[in-house]
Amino acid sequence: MPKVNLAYIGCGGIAGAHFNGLKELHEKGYRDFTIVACCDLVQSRAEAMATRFEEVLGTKPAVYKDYREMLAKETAIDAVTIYTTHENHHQIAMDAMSAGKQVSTEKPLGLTLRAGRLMMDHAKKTDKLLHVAENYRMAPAERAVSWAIKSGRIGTPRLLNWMDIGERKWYWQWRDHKEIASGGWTIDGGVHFSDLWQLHISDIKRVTAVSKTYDPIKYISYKSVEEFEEAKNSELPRYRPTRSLKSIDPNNLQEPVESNLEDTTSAILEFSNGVLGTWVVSRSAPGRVDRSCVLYGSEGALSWNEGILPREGQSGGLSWKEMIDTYLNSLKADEKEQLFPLGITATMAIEDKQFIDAILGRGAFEVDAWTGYKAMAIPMAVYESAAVGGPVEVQDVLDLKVETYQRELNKLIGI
């Protein structure tokens, strides 16, 4: 059976998540793959990457610090996957096309939309694919929201509201940096949100936002105080712990680094089915944590976390775990196996067996690069919205039409 020669390009923390998913497959009797190359800037993390490998799969990944040295000399390469900072998404990319290698990208799919388009040109010039790594919609609850919602538990949906607020102090090393991330948690995490409304809602049409930056400091050297905020806050709602939000003691800070992010962005979020959304983030919000994460409908209520929520006195309710385990008991068995396959329930391996079985023809992934690009388009939006001081069509971003944000942006990778 032929198996897809990959090779990483990046061997940073997202690319170690990847990794476990590629040894819970093979573990899984799933062997269909090869990694034949690691490459980092940084060459210990490659060689640390391409041991982790061998004991798993028996044979070293190939070790390299440069890309282009590596497609030029690994020639077996079928195709890469790319986990470097946002910055460089778009150049690797279309070398590694130009190269007649296929490309999964972690998102978003890069530093900005219009970066974003020529990744999108490029694989279509080429004829390769464009695969984005955009995972938080194959999980077995987030798979359970949208088959809650299409299937009328909440009645006709109405009114989103999604607050994802804390502090956070410590240094996040390059996504504290607007040339490398693109922006801060709005993009960065949000581009996941983005993607889940567009899944369970509908695209969303308009975007009117404001924009601030209230702490711009951050700490290298701090004491962690794990547990701290889920202790002080477990009464609340809570919906996917992230580290963003990693409690650190305040009388321990050092090293300060200057970030130049946005911490705070607030947004109304117009959808093309009439849904209205509103959607704050903010990363300068000590002393309560909010997560609180609901669409309500004409008859209920879907809060993630505590699940569907009928109007008072009315039955059909349904707590987070019931809900997704009446999902899925939903779910004939050749469904399962395509959502869920060999029991898997991992995102990162579902997503990476997703894109070898297209490359070996087994028919096509679920995030291509236009359903990144749409994930990406939101939170840019809120940023161009923000910047222009007023609403913003989602088509015209996506059109690129308004670009003053990113403007600044394309001129530093130089596009």
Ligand SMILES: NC(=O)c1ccc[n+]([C@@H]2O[C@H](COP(=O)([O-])OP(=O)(O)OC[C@H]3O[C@@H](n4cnc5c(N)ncnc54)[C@H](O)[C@@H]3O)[C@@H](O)[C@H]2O)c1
Contents of the next structure:
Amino acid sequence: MPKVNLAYIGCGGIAGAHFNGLKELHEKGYRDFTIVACCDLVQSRAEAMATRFEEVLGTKPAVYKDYREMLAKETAIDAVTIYTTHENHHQIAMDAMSAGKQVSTEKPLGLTLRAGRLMMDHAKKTDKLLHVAENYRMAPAERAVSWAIKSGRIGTPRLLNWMDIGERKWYWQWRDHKEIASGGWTIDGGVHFSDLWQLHISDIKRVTAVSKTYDPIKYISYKSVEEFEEAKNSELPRYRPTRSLKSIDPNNLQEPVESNLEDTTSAILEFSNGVLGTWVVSRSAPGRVDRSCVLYGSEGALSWNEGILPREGQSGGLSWKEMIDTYLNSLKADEKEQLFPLGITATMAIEDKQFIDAILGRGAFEVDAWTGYKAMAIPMAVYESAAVGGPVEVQDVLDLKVETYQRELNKLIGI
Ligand SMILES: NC(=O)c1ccc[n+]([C@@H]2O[C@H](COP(=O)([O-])OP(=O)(O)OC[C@H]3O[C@@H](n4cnc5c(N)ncnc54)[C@H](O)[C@@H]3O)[C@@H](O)[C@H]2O)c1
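Next, give the form predicted together with the named molecule, keeping in mind that what was shown is the form predicted alone.
To see the whole picture, the full complex is given below, headed by that same chain.
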């Protein structure tokens, strides 16, 4: 059985989660892959990841700082997985495809939709696979939500109410910078939610939104002046791209950093099947967290975390856990094996296996580039609508006819 030779590009937080996925696959007997190289701008991260793989797989992947050098030297690589920050997904993917490699990239597909289009066009031109690591939909709970809606448990869906409201004062490194992250939580988390909505409900045809920045200053907290000095001189890009202070007041070990992102958006989503959605995201709302997410139908509601809630006085309710168990029990053995291979429910293991299997010619993966592109288009439509000050048609956003928000980002990455 041939093995797929993988190389990791980006060895930070999410790369560690994918490592856990591959480890679980390996431990459960899935051995159709090996890791030949790990690359990160921060050499110590690539080195640490290579050591972790050595402990599991028995051979140590080569370590690189520069992915282009890695692509040139490691000719045995079949596929790369891109776990870097958003601004370079497109360039790395296109370079890898030009070098003959299959590509899996973490969400979002690219910094902008134009970047995503370039990636998709290049995949077509080079005849390479382009997979998007979009994992939320693979969780048993989300599979159960799809099943519950599609089997009519709440009747015909009508109204989506998605509140994602709270406060974050702490600085989240690159995620607080538009030129690296594309936008705030509306895209970072929103790309997952938008994928779920389009999977569970339908495509979205129109978006009307407003965006605000209430609190642009975020804070890094230190336990001591020494910790500040250590962080300042560290190889890890803790501050990238800004290093706002040269020293810190020992009486107030908080370093303020300015974020150039929106922290609040409020959107109306008009789904193609008639469902009306309200989506509010804020990380500048102190005092009360609101994470209520409910889809109402003609016969009842589905609440994320509460389960299926029938009309008052009627039967058919299921708690969140009962809903998941009922769904899992309804699956035939072959369906279960396809959705949760080897009994695995960890979403990153599932998506990584789908990618490797597709390279080995064992069928298609679930989230292709177009699905990832569409997931990204809804948060982008929120930003575009806020930028133009009125409703935007999602088709126009998909077709790159509206790029008022994204123009500046495209310029920054030279596309
Ligand atoms: N699916 C999920 O649930 C989920 C969760 C978190 C992050 N993500 C995604 O994963 C990606 C990475 O996020 P993270 O949380 O791991 O960030 P991170 O900052 O922890 O790691 C990113 C790593 O990429 C490296 N890097 C950046 N540019 C590089 C380049 N040109 N060459 C080599 N290395 C480079 C950085 O040095 C860093 O180590 C993002 O696309 C993010 O949206 C997905």
